[in-house]
Amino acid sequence: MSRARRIAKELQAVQDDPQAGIDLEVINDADISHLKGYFDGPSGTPYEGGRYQVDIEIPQDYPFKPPKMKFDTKVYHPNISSQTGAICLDILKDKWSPVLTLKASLISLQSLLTTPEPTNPQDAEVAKHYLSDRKGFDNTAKYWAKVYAGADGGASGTAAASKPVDVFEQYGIDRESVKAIENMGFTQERIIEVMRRTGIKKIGPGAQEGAEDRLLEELLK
């Protein structure tokens, strides 16, 4: 079976099974090698209620080589890069088999959200957070699901991310402290994530002794 026929068959199989909650979309009808995949965050996890988008590139020798997948939706997870969306999952690497499908791969990604593997991380810092402070990790993952994946009525994408005042009020983080660190070249998103993880609310006068040094140390890791 040719690659084009195989992909077309897989697309049809996804359309024929709406109960699976998996969607596939061809970006350009003239090029079926580039797709977007979608699935819902699994119930009972910090990702519940979100809708996740995955970029899919099909190699020329598919299905004998795995598809290249990465998350377009930002996800806070040990096995997914919080910066690039790159994924650490064995079936997308050395455990791939031609009998696997795009649908099966997306279902495996959905399962990965349920059962992280922090001892084999894609994002070492997130894995460290998961292992050292599970409650704090869950809170951050839920917040990202709301901001980036539309969970709990949140608006996914840049519209929600462009309202930092909500973050400051919700987590009691000092706005001026964040601005001061931003001026050193760090992004607001990164600063807030580290401040939430470490429990630092502000730096400078009135802050805990050594708070600024500890914050900068964590940001530079």
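Because the structure is predicted, anything quoted here is derived from the model rather than measured. Residue numbers count along the first chain shown, from 1. Under this definition, the rigid core comprises the largest set of C-alpha atoms superposing within 1.5 Å between the forms. First, how it differs from the form predicted together with its partner chain.
Once the cores line up, the CA of residue 69 ends up less than 2 angstroms apart between the two forms. Once both forms are overlaid on the rigid core, the distance between the two CA positions of residue 10 between the two forms is under 2 angstroms.
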Contents of the next structure:
Amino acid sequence: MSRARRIAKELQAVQDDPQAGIDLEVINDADISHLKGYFDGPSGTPYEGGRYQVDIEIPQDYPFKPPKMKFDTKVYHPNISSQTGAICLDILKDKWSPVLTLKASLISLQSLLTTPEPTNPQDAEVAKHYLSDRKGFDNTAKYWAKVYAGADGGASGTAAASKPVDVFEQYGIDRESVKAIENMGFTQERIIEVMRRTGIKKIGPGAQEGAEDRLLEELLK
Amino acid sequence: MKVTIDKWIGVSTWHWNHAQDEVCGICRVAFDGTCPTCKYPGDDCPLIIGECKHAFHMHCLLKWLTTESSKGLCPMCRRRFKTATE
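Please give the other form, namely the form predicted together with its partner chain, since only the form predicted on its own has been shown so far.
So here's everything in the complex, that chain up top.
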């Protein structure tokens, strides 16, 4: 079994290089095709300090086919689905090569966190946020890193956050804007749902022109 | 003292002489070993070297090149794989 032997070698190689900060573990010793990978959020990014868990499924014809990877830890990033953790990265799709390894793939994911590719997004809503309001995006990404990946003494990377999540921080939505609309008689839940769908983060001063009108129009539909 | 040699047996070792790498990048087994499907190293499971100078167990590379996703490219440098003639 070539595949099993190669995976065993890859696990060993990761163990032999603790400096890389990458971990790989088999979920169940009887099934070498399902692993979990871990790496640190790169420094100088909103993900710094977080620890990220990736679910790895190894296909039968590995290494001729790429491993299937998705984030278990929630990540706010244009190329990662904020809902499912699905990843848009060329080497995990059509640019895969059999000389790549699980370790190399995890390092590529780490560098994807450093250099998002918002023009080829996996999560359109997040990409829109990244392109229209970089500062707001960074804040939200940082907040997610803290709540889901354990950055800044937040929750541990793998466990679900124990304290309630602040929906405003979570989606980078301006609290005051939502309050202003709530006063018109809409529920907070509905306002946030529509703001997420339309990508509107705030209204009033400093917001995009016509954002309020567009939001109200959507709400009244 | 005088030594008379009655009989002698020659023993030799062999080694694939490829400077760039010691293991096949595809299966991660030493070049001097075999690809995962073979039993005997050497002539039964040879190396293949491309014009780009990248080497693999021939069987590993051929298996890669038969997959659609390879697009005929060298796994190392992604140039079109052509067997070196020299």
